[in-house]
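Quick heads-up: it's one chain on its own, the form predicted on its own, in structure tokens.
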Amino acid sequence: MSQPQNFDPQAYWRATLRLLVATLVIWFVVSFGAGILFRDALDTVRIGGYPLGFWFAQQGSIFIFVGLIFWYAKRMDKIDREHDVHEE
């Protein structure tokens, strides 16, 4: 793969750290914060008879993460097409 004549690299790891670390932002969030930090005040909010800190500490992280693993994947594709060095 040949990289286009304009193409900036410093640009393209920006873009990829800053996708990077609201990834991980997120991750963190849902699975330490949802499931441990603030559980005591999500517990305050029942789905299905069960409380929400227990919720996100069973499965809702695992939904979350599925989407976060799509949303990762699109936004990748996205700052490839960006920067020219997307794949066909």
The other form holds:
Amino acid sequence: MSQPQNFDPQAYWRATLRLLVATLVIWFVVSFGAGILFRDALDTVRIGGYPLGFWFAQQGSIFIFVGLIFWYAKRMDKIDREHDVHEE
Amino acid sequence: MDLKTLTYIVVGLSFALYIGIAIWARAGTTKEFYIAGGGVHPIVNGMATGADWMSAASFISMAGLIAFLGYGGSVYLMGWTGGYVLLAVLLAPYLRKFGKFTVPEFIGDRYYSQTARIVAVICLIFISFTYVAGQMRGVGIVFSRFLEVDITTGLLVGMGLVFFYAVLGGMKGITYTQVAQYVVLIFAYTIPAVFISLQISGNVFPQLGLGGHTGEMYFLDKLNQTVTDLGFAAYTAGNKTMIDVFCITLALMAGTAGLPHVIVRFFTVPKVHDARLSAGWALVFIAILYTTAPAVGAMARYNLHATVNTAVASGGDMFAPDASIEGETRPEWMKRWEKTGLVMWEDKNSDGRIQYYNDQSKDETVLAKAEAAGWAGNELGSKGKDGKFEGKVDNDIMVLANPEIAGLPDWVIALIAAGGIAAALSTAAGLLLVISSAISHDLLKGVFARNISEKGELAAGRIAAAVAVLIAGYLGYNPPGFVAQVVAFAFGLACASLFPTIVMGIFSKTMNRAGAIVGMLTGLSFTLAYIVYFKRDVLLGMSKVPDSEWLFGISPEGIGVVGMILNFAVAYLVMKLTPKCPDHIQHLVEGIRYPRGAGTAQAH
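Please move on to the form predicted together with its partner chain, as the form predicted on its own is already shown.
Let us now look at the entire complex, which starts with that chain.
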């Protein structure tokens, strides 16, 4: 595990944690927020035949999770490159 | 051709495929046996992870649970998918960088302790056997119903097959058979769903069909109206408290991320970058099934009501005497499934017709209407443990009998059988492999026989896998509770024990040996004790403790969250009171935080 030149581990880890927190906030909001805690309020809104909170709980959160992981992976690649610790 | 012959052909072809792949991909080295050589493409790995992780519970029981729980079933949908977000950001890339073979190995090295490694093995074995019992029961159900052999024979055939490709092929064999199994199970799941969605709301995508129209009304409104008229809880309202829904969802998410057989799949890809992407691909493949499941659940529920009460579809009076179907003319699928005990009919008011409603309803008007109509209790249910009528239809029937309920062609029914078996076998094989590698690599090579040769270790891994298959078979023959419930407990145990310990190992440089060990043991023992205490009626056959005694109103399925919090808290306290984490370990933690230099997994 040779450490790259001019690598600032603290700056890299700060950037990583920032992205991690952003990802987990979105994760929490779409599932626990929209699907559970604020479901009753969202259910008063309807999209087609779906009460909105119910839709988030049964489908919407899953679609967003998928997009979220790819977005995270892409942003992480960028952070890796900026700090020159990406894999060859 | 009759249904049975067709089913034998479809299932037989799928078996031939798995066996062929197993022979082609047999493992020759420990590296191939544990992590498939470490060169699996992220999309292939994602597909294998999907099959590995979508178990008999996902395939057979989940839609049924949703069908009867309605909104309450969302805990499984969000819980079993949201965990992949945690895996992608918290665990997979760092464990891949660490680059070893097993989860206990990471814990042992990170916490510089053989004791920690052994404790992790104990957690892993608890979790995996709890989980595998559910799979084997699933195999038994599918065989006994579709191939009309008794459960024991079904189990033996399933065990033989798993034995063949897990023992021979190790991780490499499993990876490629799982890809085949994924394809079988996803076709088996989505094809009936598409047909049923077309029948009910005319939409080819079940995901959209659920929100579509049936007749003049939105389908979900129609379903809500039907079930509430019969005294059940409204479908989109659900019947669990908010704190319980919250805790179960979180326990399933953290549990998913802490399940050893899922984590280990991320050791098989070439790079850290691939581990992140692979989590995304796994979720794509899983989401295809998981966004279909709510439609399958809701539509199966509707079809069941519409079958036993003709007024449901026509919009007439469901309490009219001739609305309930006659017992004599009940459909063929009911008669077939009555043999398994999953469906049972008891003519309580001796009118020769089947009345299906909630006789425990708190809605007085429903009960009054039922009484006026001469109904004397719910007459559709399943066979209970004592062999007598139980007033609730078994969850498992909703997917297995769904194509028959909807009147789909025989080849679709045969496909469901192959899919159910694929789901159960792929997960069982993944679990058996982590059990065998924990024993051969962590206990034998790591602790008791450090000088064992590569060949000896490989042989030990195979023997351990073989023994694990036998135990799994016994657990399937004599299962502690029904499929999804048992599986939910495995998640609670993983959530309370392995997940927090691994997360602390990556995100805290200072967490030390004593903290990790005491934390893990606290989380595991608390969660296990709570589950056994409140489920002692199912597990030990003792009298049931009332649900009103639940801690903070959290059910045994959700208690892993409290176990996880205890694990974190106890680990922190113990860390403060014991010698600090040595410097070289802090460097090791720093090293796993950036991706460069991951290389291929190191044998040692």
